Every structure is written in structure tokens, then in C-alpha cells.
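The chain that follows stands alone, in the form predicted on its own, written as C-alpha cells.
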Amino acid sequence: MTRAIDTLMWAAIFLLIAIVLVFAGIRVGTDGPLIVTGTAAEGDSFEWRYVTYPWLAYLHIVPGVLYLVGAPLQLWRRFRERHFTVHRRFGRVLLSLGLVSGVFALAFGVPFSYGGAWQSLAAAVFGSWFLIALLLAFRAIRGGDVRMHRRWMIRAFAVGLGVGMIRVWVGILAGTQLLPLEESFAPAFWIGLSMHVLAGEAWLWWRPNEDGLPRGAVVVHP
């Protein structure tokens, strides 16, 4: 049962990362020619924000994608145990990438949201939670508290991974014509990111110890 849940969890993680990579590629393919040639996007288009404020947008997107791609390796217990020094050094890199992405998520996502004020509020709430989780994870490991470091890093990763779930919900809401595309973004942000915050807490309840074992498992330390 535990192995099946682990398999489903990792499959969901890689699927959501793949969704983020696909949409990041679409963004670069769409925005890149306009940015390079200095061509202005239409004033009411989705691309307008990315083309008009490329530094803000891509200092969020690029570090965020790198963080999401690298974080699963850090959360893989076998990798931590076998390559602890690499884990520590790579962790510093990922923490820096996450902090840069989170700061620019606020700088870009709050004032330039496509879905209006409610999407801006969601970006502020969940972007702040992501940054707080990373900072508390850093403080915990600096204090030698591995268990709390793990818990806060999982919380941060859960929110970051929620970016993929946002796209899923935009597809559901707009694709089924429940809402127009622009109006689908705000509920997609709230639903998708809330799901991931709750999923992160559920995972930590089920696997509360620093070894990532299921609740009730006997932990044996050397």
C-alpha cells in the first residue's frame, strides 16, 4: 500500500513538473521573438505582461522552473543518504533559486495579474507562504533541526508544484466553458494552490518524521 502511494505521488509530481515545463516552453516560444525584435504585444493580450516586463517575468519563471526540476532529487531519501555532501551544496543552490523565483512571483504576479484582483491576492498569499516556508527551512537547518527543515521544504515544494495544478484548473474551467479564459485564472489560483497546501499538510501528517516514513513506522537510527 505504501509503495503504491509513493508511486502515485511521484507520478503526480513528474506530471505536474512536465506541465510546468510545457507551459514555460510555450511562454518562451511566444514571447521570445517579440522581446528580441522589440515588438509590442497587444494591449489586452495574455502575452502583454511578459513582453512589456520581461525581466520581472523571467526572473520568476527561469529560477522557478530550475527549482521545481531540482527539488525532487533533494526530497528523495536515498539520494540524501548516499550523497549527503552533494545534497547540502545543491540545497543551497535550490534555496537561492526558490527565493529569487518567489520574490519575483510577487513583483510580477501581484501587480500584473491576468485574472484581476482576486488572482493578485492569491499570488500575494501563496507567494508569501512559499517564501516563508523556504526561509523557515533555512533557519531550521542552520539550527540543526533536520526534521523541521524537511517539513518546511516539503511545504515550499508543494506550493511551487501547485503552479502546474493552476494550469490544470485553467484548462478545466476554460476548456469546459464554465468560465471565460481570463475569469478562470483567479479561481484556478485559489483552488490549485489551496489543494497543494492541504496536500502538503496531509503528507506531513502521514509521514511526520525526518526519515519520511509512514506514521506509526518504527524509526531505527544507527
The other form holds:
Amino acid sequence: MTRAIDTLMWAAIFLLIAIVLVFAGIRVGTDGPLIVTGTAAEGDSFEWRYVTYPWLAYLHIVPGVLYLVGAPLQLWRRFRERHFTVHRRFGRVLLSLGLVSGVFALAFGVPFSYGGAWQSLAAAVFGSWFLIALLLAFRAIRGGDVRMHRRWMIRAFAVGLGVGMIRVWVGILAGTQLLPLEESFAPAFWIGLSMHVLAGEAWLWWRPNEDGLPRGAVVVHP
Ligand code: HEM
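Switch from the form predicted on its own to the form predicted in complex with ligand HEM and print that structure.
Complete assembly follows, chain above in first position.
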């Protein structure tokens, strides 16, 4: 049962990362030619903000994608156990990438949201939570507290992964024509990211300690 849940969890992680990669690819494919040639995007188009403020947008997207792709390796217990020095060094790189992406999620996402004030608020709340979780994870490990380091890193990753879930909800809300695309963004941000904060907490409730074993598991030493 535990193994089946682990397999499902990893499958969900890779699926959500794949979704984020697809949307990041669409962004680069759409914005890239306009940015490189200095062509202005149409004022009411989705890409207008990305093309007009490329530094803010891409200092969020590029480090975020690298963080999201690298983080599963850090969360994989066997990799940590076998390559602890690499885990530490790579961890510093990923932490920096996550912090840069989080700061620019606020700098770009709050003032230039597609879906209006409620989306800006969601970006401010969950972007701050992402940054706080990363900083507390760093502080914990500096103080030698592996248990809290793991807990805060899982919280940060859960929110980062929630970016894929936002796209799923935009697909559900706008794809079924329940809401127009622009109006689907704010609810998709709140629903998708709240789901991921709660999923992170549920995971930590079930597996509270740094050994990653389920609550109440009995370890039999030979
Ligand atoms: C750490 C991993 C993250 C990655 C890989 C990532 C990736 C992306 C991508 C690819 C876009 C472009 C969206 C599109 O064209 O559909 C985007 C936009 C955005 N991201 Fe992130 N992001 C991450 C974390 C966050 C976090 C933690 C927040 C804060 C809640 C956030 C807030 C935003 C906002 C507000 C936008 C603008 C959406 C719009 O167009 O209105 N991101 N991100």
C-alpha cells in the first residue's frame, strides 16, 4: 500500500512538472521571437506582459523551471543517502534558484497578473509562503535540524509544483466554458495552490520524520 502511494505520488510529481515544462515552452516559443526582434505584443494579448517586461518574467520562469526539475532529485531519499555531498552542494544552487524565482514571482506576478486583483493577492500570499518555506528550510539545516529542513523543503516544493495544478484548473474552468479564460486565472490560482499547500501538510502528517516512514511504522532492526 505504502509503495503504491509512493509510486502514485512520484507519477503525479512528474506529470505536473511535464505540464509546467509544456507551458514554459509555449511561453518561450511565443515571446522569444517578439523579444528578440523587438516587436511589441498586442496590448490586450496574454503575452503582452511577458514581452513588455521580459526580465521580470524570465527571472521568474527560468530559475523556477530549473528549481522544479532539480528538486525531485533532492527529495529522493536514496540519492541523499548515497551522494550526501552532492545533495548539499546542489541544494545551495537549487535554493538560490528557488529564491530568485520566488522574488520575481512577486515582482512580476503581483503587479502584472492576467486575472486581476484576486490573482495578484494569490501570487502575493503563496509566493511569500514559498519564499518563507525556503528560508526556514535553509535556517533549519544551518542549525543542524534535519527534520525541520525536510519539512520546510517539502512545503516549498508542494507550492512550486502547484504551478502545474494552476494550469490544470485553468483547463477545467476555461476548457468547460464555466468561466472565460481571463476570469479562470484567479480561482485557478487559489484552488490549485491551496490544494498543494494542503497536500504538503497531509504528506507531512502521514510521514512526519526525516526517515520518511509512515506515521506509526515499526522498524525492525536485524
Ligand atoms: C518554482 C517553480 C515555478 C515555476 C517553474 C513557474 C513557472 C511559471 C511559468 C512557466 C509561467 C508562465 C505561465 C504561462 O504562460 O502559462 C509562470 C507565471 C507566473 N507564475 Fe510561476 N512558476 C513557479 C513558481 C511560482 C510561485 C511560487 C508563484 C507564486 C504563487 C508563481 C506565480 C506566477 C505568476 C503570478 C505568474 C503570472 C501568471 C500570469 O500570466 O498572469 N510562480 N510561472
